[in-house]
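We begin with a single chain expressed as structure tokens, specifically the form predicted on its own.
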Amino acid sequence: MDSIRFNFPAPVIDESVDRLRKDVRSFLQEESRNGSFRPGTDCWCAGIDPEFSRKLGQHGWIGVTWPKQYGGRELSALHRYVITEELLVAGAPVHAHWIADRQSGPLILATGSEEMKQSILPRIAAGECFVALGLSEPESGSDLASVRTRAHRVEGGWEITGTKLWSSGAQSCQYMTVLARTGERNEKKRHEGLTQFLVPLDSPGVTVRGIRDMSGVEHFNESHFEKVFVADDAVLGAVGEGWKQITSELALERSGPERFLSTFIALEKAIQQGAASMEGHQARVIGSILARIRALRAMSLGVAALLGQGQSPDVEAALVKDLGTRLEQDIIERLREFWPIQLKQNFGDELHYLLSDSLLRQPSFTLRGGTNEVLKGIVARGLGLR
């Protein structure tokens, strides 16, 4: 086991971020008090509110890290770590500049077109342009390498047909990044042929359909491309190179604080509803789980900071993806040893509601992003164990 070598550096965070912390957080304080948004569980994925992400682009918070001449302020990863971190805990709804904000403006940055970077970015960062991720698809599963979706040249650029699955926010997309077979498919080198394009939602041939969850909002989408023609400027890098870039967005997509702290606002609010009586067994549960969080706060602290150096520390991401979601999970099993939960619409408390609803949630968190089996995989691998 001498080849184990995982590495969390902690970061030096200064006087900028604290302030930039209490900043967001006042902010985010007075939007509450004045009922602009009802905390919820799983806000970064469930939580769509175009208005509110554009109050977060007017403060200039989204798409902190990028170059000011792209609507970036050039802060660092542990600003934009602070934000994103405030805003789970507080339970904000923040899905519709989620993505955008955390992988696919980077991506764009990384490898569109400069015209693609001035056109699209400032509209980003202003809160007021989003993106949906066009990544699974049906029979495939976690199995990127299986898409079907392909991309034929045509005169001019590239006709688009497949359909993709769990497009979540779609519905309130400007784009979707669509991974497509541009090549013929190899069994054996099947990460080999595909292409990444950035795809406006309102082209010709595109339609977006709703998926309603055990909770009953439609923040999934089934989006299918029937001959959708993008111009050759559509392309995001090289084409036949979709699967490194990939690889690359998996670092930012699953170690940030969204994979620990879903369910965080259930867990304060019985901390609070509890703090008066807790002793013994439900002190030490509740401790247990606060211990997990700040051992898994460091870790994602510490890819944070390997980020902000320019490394891709993918192993270490999906190992912050699989003890994260299984955590948030986790609360919500314990906390219903104190705190029953009844699926009975309008029962209970603000704790019942955060409580009923993180219950129908929670299967899903172990499984988007790659599921934990396919993490435990790449950690293996990079272990030197398969």
Second form
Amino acid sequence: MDSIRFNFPAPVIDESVDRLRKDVRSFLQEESRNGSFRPGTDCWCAGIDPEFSRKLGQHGWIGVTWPKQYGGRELSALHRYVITEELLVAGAPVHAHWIADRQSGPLILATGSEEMKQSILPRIAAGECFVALGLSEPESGSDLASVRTRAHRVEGGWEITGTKLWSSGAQSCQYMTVLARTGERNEKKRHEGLTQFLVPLDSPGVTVRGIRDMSGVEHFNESHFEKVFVADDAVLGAVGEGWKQITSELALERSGPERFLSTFIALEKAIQQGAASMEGHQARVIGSILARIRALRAMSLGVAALLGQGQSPDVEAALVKDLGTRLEQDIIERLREFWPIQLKQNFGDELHYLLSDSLLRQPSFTLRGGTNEVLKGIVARGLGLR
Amino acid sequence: MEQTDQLILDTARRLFSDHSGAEVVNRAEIGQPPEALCDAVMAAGLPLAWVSENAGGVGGSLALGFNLIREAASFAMPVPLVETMVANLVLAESGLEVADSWAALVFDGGQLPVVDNGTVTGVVNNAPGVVSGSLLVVPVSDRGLIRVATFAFDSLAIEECESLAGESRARVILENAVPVQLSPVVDNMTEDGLRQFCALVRASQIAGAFEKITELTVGYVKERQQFGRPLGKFQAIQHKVADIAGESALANAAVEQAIRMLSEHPEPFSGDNVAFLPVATAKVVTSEGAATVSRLAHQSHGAMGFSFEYPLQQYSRRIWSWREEYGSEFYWSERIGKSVANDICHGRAEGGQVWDIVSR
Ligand SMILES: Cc1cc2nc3c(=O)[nH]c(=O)nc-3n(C[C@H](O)[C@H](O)[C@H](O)COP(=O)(O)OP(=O)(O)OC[C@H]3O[C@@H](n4cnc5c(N)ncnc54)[C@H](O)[C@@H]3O)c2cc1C
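Alongside the form predicted on its own that was just displayed, please also present the structure of the form predicted together with its partner chain.
Entire complex below, previous chain first.
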């Protein structure tokens, strides 16, 4: 970053973007009416429904920015943005394909072999193939460069041994991108010698075990790799270059609408319920939340536009996630004043269910995808302090 | 922004940094007017940024003007440039002649004075930019419709006072006052439209001040050493600076969006629903951020930031005063809450969804 001044270009919202938004909206209203899903909070992490992901794939709403030859539609990043935000605010169960659409697909596109692209990307776009992220480990969280999972060269490929922890949705995924050490560890150059692999989860030697989270959902996993063989072309990008890839992946991951809309559905229902009697203090609280959401959305769209111009707004992206995830939590804390959150059961009260579920899930918002402390460190580096 | 706009903005930036600066600002506050700066600003025609070329102005776009305002705020400009720009735009929009002196919009977001039989009566409590010799531009209510009246500084009862930051504020008392000029009813100008416009002006100023505060703080913590290293090496300080940068980025995103929305709008003073939400958003986010930004910046600066000589205080005092003007975050957030609730109740949102309103 060369300046401390933040300027966000305007997103170019043309008719096709609006039309797409309308299409997605009416599909979701229809599905919701049919009872094909129950709107849930934090749906991009808690709502796993492969069948629903397949439906989205059939509508052509996954991998929309990818080349047509790989099952994409060559639409803009803004088109994808609109699809994702409509899915989030509807509370649709989108976790199964979320990571593959957002992160693994683009990674494969940028670094995968031609054969990998041809065989996997169209299946991801069809909502039939899901990918988990294998970054964290029992001994490696924020300090990701310390991963111990190792890949050794063997004839015709690599052999991977190690344990990955917290991988979201791995139990319904066919693949995992695994960050492993391929070179000797050097304390002075900690970021070297790391490589990413695309590992089929049905390979011999892989075990995936679900972990129940505090909200009662079993969405993340511990995955063990015992001498798992992968062929040479499972390497993503260049051997030893894994760290660079991860950092650019994370910039994409950090500024999307899921970083401030995880609890929007609870807010939506609360306002709908309170609208008829909204005044004074309650109106101020609600208005203040809505203003901040609007501002964050403007900023997040601005980052998307910067990415679209080929810039790398790492600092801005980190700021979106830091501010956005705190807001997602804050929304629930502020709604408590008017809608106390006591019971886990909802007795048919939809709003209460959404609020209590949001509360039970919110500690994760400021952790996953890089903690807010780590993000502030990125900002500080961007400003030249470290 | 267009290329000519960028050119004007660059010129202004150069002019500000040549003629303004911490010392000029501080001296202006303790009684030494910044004459060279005043002359340069006038000579460059900046107060006419928003006046069309036909009417002798610069013909800059709305976006240019707001960016100029943001820039001026980041220099804590101790001259009523912003006030004069706004007053001149109101004059131009109402078909009156613009002055080549300083001008002030005698409007504080509260009730308008009333015009009856050609004379104006009312009190405006907190009018900004009313300085000796300036032309006073007073939006007045003619049975609920807006007209614009002008007065010479000397012709009215004026009680001069200062904002928290030492900027001129005045109570202007009009008692059957006879205007120099009185416009006919101005179409597409409403009291709320004026309030919204001025709120966005203040939001832009706060965003500009946030940028400067970020710059000052980053610069300071890189220089100042304690325990054998720069303060910026301490994580506690890094996190404060990151939070300041976050509020600054958010404020800018909100302000830029509102400016874009208003720029696409043919009638900037109409106060209609298209402009309301983005403008209110910008004022809420900037005003709310002022507490965070000033608290963290002062904490990071230690006692130095509390001294008059060091420039930080010029910005923290300004944002504390600007956040209250033309509606604080409390005022505008209440209006947002009520307006959204109202739209929901009256079926003005697709599918009855708050999201439909938020995402417009
Ligand atoms: C819901 C959820 C889903 C997840 N999904 C995945 C996934 O799909 N794939 C995957 O690989 N991982 C996943 N994670 C793991 C996530 O990336 C890690 O939780 C995160 O990176 C933090 O690591 P940690 O939990 O080990 O915490 P630690 O790194 O042990 O940190 C604990 C605390 O110490 C702080 N801390 C650590 N280092 C510093 C420092 N240098 N300075 C200041 N403070 C510091 C942290 O900010 C945090 O507050 C998921 C996590 C959650 C909660």
